[in-house]
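First, one chain by itself: the form predicted on its own, in structure tokens.
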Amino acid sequence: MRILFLDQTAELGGAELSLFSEVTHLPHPSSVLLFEDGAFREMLQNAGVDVAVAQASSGALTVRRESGLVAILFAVPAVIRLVLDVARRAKGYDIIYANSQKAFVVGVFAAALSRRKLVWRLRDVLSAAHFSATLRRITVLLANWKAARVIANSVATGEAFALVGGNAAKISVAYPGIDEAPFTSVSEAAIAAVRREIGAGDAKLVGVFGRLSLWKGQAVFVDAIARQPGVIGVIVGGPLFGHEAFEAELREKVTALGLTERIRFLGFRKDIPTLMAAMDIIVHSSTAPEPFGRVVVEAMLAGKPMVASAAGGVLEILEHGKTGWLYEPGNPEALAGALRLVLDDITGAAAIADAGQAHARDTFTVAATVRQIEAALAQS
């Protein structure tokens, strides 16, 4: 079974990190085709993966999640050129495996032209909170027509697909697996160095990790930190996919609240395991349902108290009061209250964090993901 993996971006987001694990562990001859060049291509190449960059023009990548029909039609000529390139390359493979929505749309027509099977690795909740009505309708129609299998990254993601008209019979679930080793092998010296860099002193560090975007809830995180005197909030991540304006707004908010001495912006970082190990608490702050919640699993693997918004795939990862803490999404007072629960009972919080770590180690493994994807591919 020869697989051609498609991905729209070369930025190192959660979907790309998950794809990396899948490509490097699935026991099939495979290649990765990216629609742009960048860090992800280098990461794959350094791991010995056969990777190439498609002949995509920028016009093919201009459609955003909120785009309407006019923007979609404007991108059609560039998409056609990209489809023809992918279809030509796909003839040497049995399956086209699309890792993102844009990759899926291109993959649909490339699969039709090359007469290859198409599998969609669905990593997004198809809801109004994330996508325009036009994009949702087009995506579901294409999936029902051409996808041999839709491999969702959580039950919540699969249910959202079915809810907007997707064929439920095509859905399989494969949770993203995460290697625990980087999160359990951080040295005390490395932790101390990061805390010095942040200027933590004896203060408690509460971190939020992920790309800067309105729905990722960093603004809620800032409001919650404002309600916790003496705590330093650490924001790790940079803006992707055109969200640079949000970072400026977030920094303005920090200044307006008088939090410049208590909020640290670290930007995009590659040393995530070390940074997580340096935190006293890690927060997941998304205001809309998360398709999965990779950062939640990573924090649990790091053995840290995890406070997460109660929606989407997160509810399949974490159990309130047993493996972490949940709070109402978008509610800074609720988040502040959950943080107080942890800070007021450090011993009890450590026990829950230990339970969370054990659960993540047992459940969200790369080996389990490979088994789940293999089963889905056998049904395609």
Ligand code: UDP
The other form holds:
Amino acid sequence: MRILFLDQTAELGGAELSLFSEVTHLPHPSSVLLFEDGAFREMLQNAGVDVAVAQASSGALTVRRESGLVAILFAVPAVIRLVLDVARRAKGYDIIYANSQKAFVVGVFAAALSRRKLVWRLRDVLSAAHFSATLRRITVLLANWKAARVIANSVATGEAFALVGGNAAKISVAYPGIDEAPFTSVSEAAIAAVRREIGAGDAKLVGVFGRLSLWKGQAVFVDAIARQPGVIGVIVGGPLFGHEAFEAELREKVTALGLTERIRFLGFRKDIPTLMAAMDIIVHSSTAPEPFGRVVVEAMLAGKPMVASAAGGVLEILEHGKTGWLYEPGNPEALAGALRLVLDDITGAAAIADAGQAHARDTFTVAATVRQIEAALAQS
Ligand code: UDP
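Having gone through the form predicted on its own, I am curious about the other one (the form predicted together with uridine-5'-diphosphate); can you provide its structure?
And the full complex, kicking off with our chain again.
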């Protein structure tokens, strides 16, 4: 079974990091085709993966999640060129594995032209918070027509697909697995170096990890840190996918609240396991349902108290009071309250974090992901 993996972006979002793990562990000859060049292409190439960049005009990528019909129609000529390119390349494979929404739409027509099977690795919650009604309608129609299998990254993601009319019989669930080793082997010296870099002193460090974007909720995090004196808030992540304006707004907010001494921006980093190990608490702050939440699993693997926003796939990862803490999405007061629960009982919190670590280790392994995807591919 030869697989052609398709992804629209070459930036390093969670979908791409998860795809990296799948491409490098699934036991099939495969190649990756990206719709643009960038860091993800380099990462794949450095790992010895066969990777190419499609000759797509950037016009095909102008459709955004919120696009209406007119914007979509404008992109059609560029999309056609891209489809023809993908269809030509797909001839050498048995399955097209679309890792993102635009890759899926292009994949549908490429699969039809090349008579190849198409699976959709669904990593988005198809809700109004993330996609325009037009895009949701179009993708679900296309999925019902042409997807041999929809492999959702959580039950929540699969349910959202079914809720907008997606054929539930096509859904399989495969959770993204994360290798625990980098999270459990961080040295004390590396932790001390990070705390020095941050200028932590004796203060407790509360970190939030993820790309900077309105719905990832870093503004809620800032408001919660404002309510919790004595801690330093650490924001790790860059403005991927064109969200630079949001970063500027967030920095202004920090200044306006007089928090420049207590909030640090570290930008996009590749040393996530080390940074997580240096934190006392890790927060997940998304205001809309998170499709899965790699950062939630990573914080648990790091053995840290994880305080997460109670929605979407996160509810399948973490149980409040047993393996972590949940709070009402978008509510800084609730987040500050959860932080106080942890800070007021550090010993009790450590026991819960240990339980979280054991649960994440047992449940979200790469081997389990491979098994679940293989089972889904066998049904396609
Ligand atoms: N991440 C990273 N560097 C950063 C911030 C985040 O490598 O500076 C990683 C993070 O460790 C996680 C991924 O990006 O593996 C984000 O995945 P998640 O599922 O949390 O969110 P997504 O990007 O898919 O919305």
